[in-house]
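Only one chain comes next, encoded as structure tokens, the form predicted on its own.
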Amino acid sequence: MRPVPTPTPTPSSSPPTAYAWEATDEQVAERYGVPLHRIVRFDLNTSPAPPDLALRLLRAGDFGRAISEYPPSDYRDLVQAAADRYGVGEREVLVGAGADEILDLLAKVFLPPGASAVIPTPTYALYRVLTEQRPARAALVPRAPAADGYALDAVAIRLAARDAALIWLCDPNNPTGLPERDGALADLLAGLLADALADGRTAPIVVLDEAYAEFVGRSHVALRDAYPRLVTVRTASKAYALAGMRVGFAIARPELISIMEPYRPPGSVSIPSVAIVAAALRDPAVLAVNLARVAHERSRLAAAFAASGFPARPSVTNFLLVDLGGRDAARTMASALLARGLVPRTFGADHPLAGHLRFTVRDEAQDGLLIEAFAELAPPLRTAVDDPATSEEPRP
């Protein structure tokens, strides 16, 4: 990696973000005309697969009775199988309803009002909405640029986490599609237990957000014994392809779970749910079918990207990021796919992929769409971006 600036954090005391959910299929037909049944989501990284599983597990499964009581408290048998399969001890598994609701009960727990949360940018936007929601102080740590993967930067963040309660770490990263290098996250966690230790101040958590570690077949859930203040958080959501579950897991050491137990909400994962993933945790041959046919998707998706003119970078993820060449031609794209019904990833005007989409890897027929429509309309893009009586300004 090149050597980068190290840039200053950026702090935010200001009112929470205004957020609000993605638009539903309904309200996107309704905004474009388009027919309800020609919505394709591309935005949430949601990638179909055959329900084969879930449909055997429902018809097997005596779930009539079930459906009329709460589920087991302590979820033990969906615990067990999360335990043997990220190969930790069930007293270091925590369930929760999907991995959104494990962050935000990790925000409610150890970031208290006022505290600060080291964030590296461009990432998954739900880490701000979290911190400044409780509300807390976010130190924006810019990544390294594109060229440079948008590695993180170690300086920048120990630096950050001087002052700070908790940092918020996706790897691979959302949305940029990229694992750190070998060996980055061990080396980060040295320095930040070091840099505690010379203070004499405990050393922060660390949330480490691992929802597409399947892609790259490596998890960092060992760090823990080195860094007994790191939380590895999972999902069933997306290279299981079982979103509609809701079921995340915290992995930590003992004493951080215990700790994190009595602010769980009791049953919000449901009976049907805690069956479906507990088999397909079990079941290597659900994750091996899913992750073969995402990477066969995937390098299909990128071939069109690159032929029409717009290449994606490079990704382990169900996802695609595409460089559009500016904020204008990204919005261009957006509202021409839009009026198909084919629904990307945008990013606001000051972030910094604005000039980009993300396309969430899907099925074959919907990624035909998808190609079918760049092919379409990229050409006569392409020209406007490398026109340069059209093309944006540069800005300081």
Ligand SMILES: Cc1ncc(COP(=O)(O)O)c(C=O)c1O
Contents of the next structure:
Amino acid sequence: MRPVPTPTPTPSSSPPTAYAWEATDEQVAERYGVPLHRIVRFDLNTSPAPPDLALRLLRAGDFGRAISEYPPSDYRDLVQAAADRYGVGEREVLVGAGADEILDLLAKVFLPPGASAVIPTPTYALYRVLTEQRPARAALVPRAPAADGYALDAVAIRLAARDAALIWLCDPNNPTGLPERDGALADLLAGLLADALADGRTAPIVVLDEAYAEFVGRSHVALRDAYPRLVTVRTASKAYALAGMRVGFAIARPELISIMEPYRPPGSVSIPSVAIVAAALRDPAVLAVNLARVAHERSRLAAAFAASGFPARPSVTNFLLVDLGGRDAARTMASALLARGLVPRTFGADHPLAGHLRFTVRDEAQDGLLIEAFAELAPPLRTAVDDPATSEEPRP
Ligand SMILES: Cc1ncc(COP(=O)(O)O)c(C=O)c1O
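Can you return the structure of this protein in the form predicted in complex with this ligand rather than the form predicted on its own?
Below: every chain and molecule of the assembly, starting with the one above.
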């Protein structure tokens, strides 16, 4: 699930009661007085699958036992399909109920209470939530500015990692939408290993969340050979468009997987989910069709944002980040979109992306609604943002 940061961050020592999960469609409909059927979620990074996909994949499974029985506790068929798809051994795969369950498990297993975890920010909000829930200390390391592609600051990460048990990395990064430059993560891991050797300590666990890896066509799972404490996280939710199935994976060397294994729930992924995701992983057409759809719709949305005067940041993923030029403008645009039932991802006032909105690439009809709304709402907002008398931002 996706945490929504609250205005007051929870101190590490407090119980994590200040976090809330995102509002449901029903709650949004009620809050903004919009009929439920008009709600479109541009905030969750889930791009709809072609309508026939679930049925086609369902046919591939045997569901005779699905209602009354537990799934096989080793998820054998799904593990085989994932190992083949990701090019790793079956003993290097662990199944979870979405990447989120895997991330939760990693915090539980590798982040002891009182330890420290490095989080390059801005990034996926759940890393901080899980860190603080241990409770552990979140060492936040800012990423480079937008002009430098929000790249990781390897020097600062290595420094912060000196007393850290775990590092949360995300590539391509959510919510900024870009991958690291080729070789950057290999160099960072080599540096982390060298620092640990020099200090005579165990290198930190590096969690590399590759939820969006298929969109860039590149993975770093092979780096587990050079950096044995690397855990790569994959999901069926994004490029496979199967978020409702709740299936994710940890990929790591067998030694690490066997440390995690006893902590995972034995049957958190249902029999239909096991069968559907295994079939999708084995069918190259599923991925190819979704990637093509997302790429096409992403260009259409990007062109519309640019035409409206608020160009999106470059993105390789199924979402686009748009700078609205200030917090007030972002808030105004978000409210106007919500009044039409179109739900953007907003960022809290303290967030480094507070003046931005993030939009998931959805299907042609839904994206059309967003394009129409932007064309109407953006020009007056652009004028207000550009007017020094009304602009809240200091001008150069
Ligand atoms: C970076 C990242 N990791 C994990 C997830 C959650 O994935 P899953 O649906 O597999 O739990 C998301 C969802 O938005 C995400 O953006």
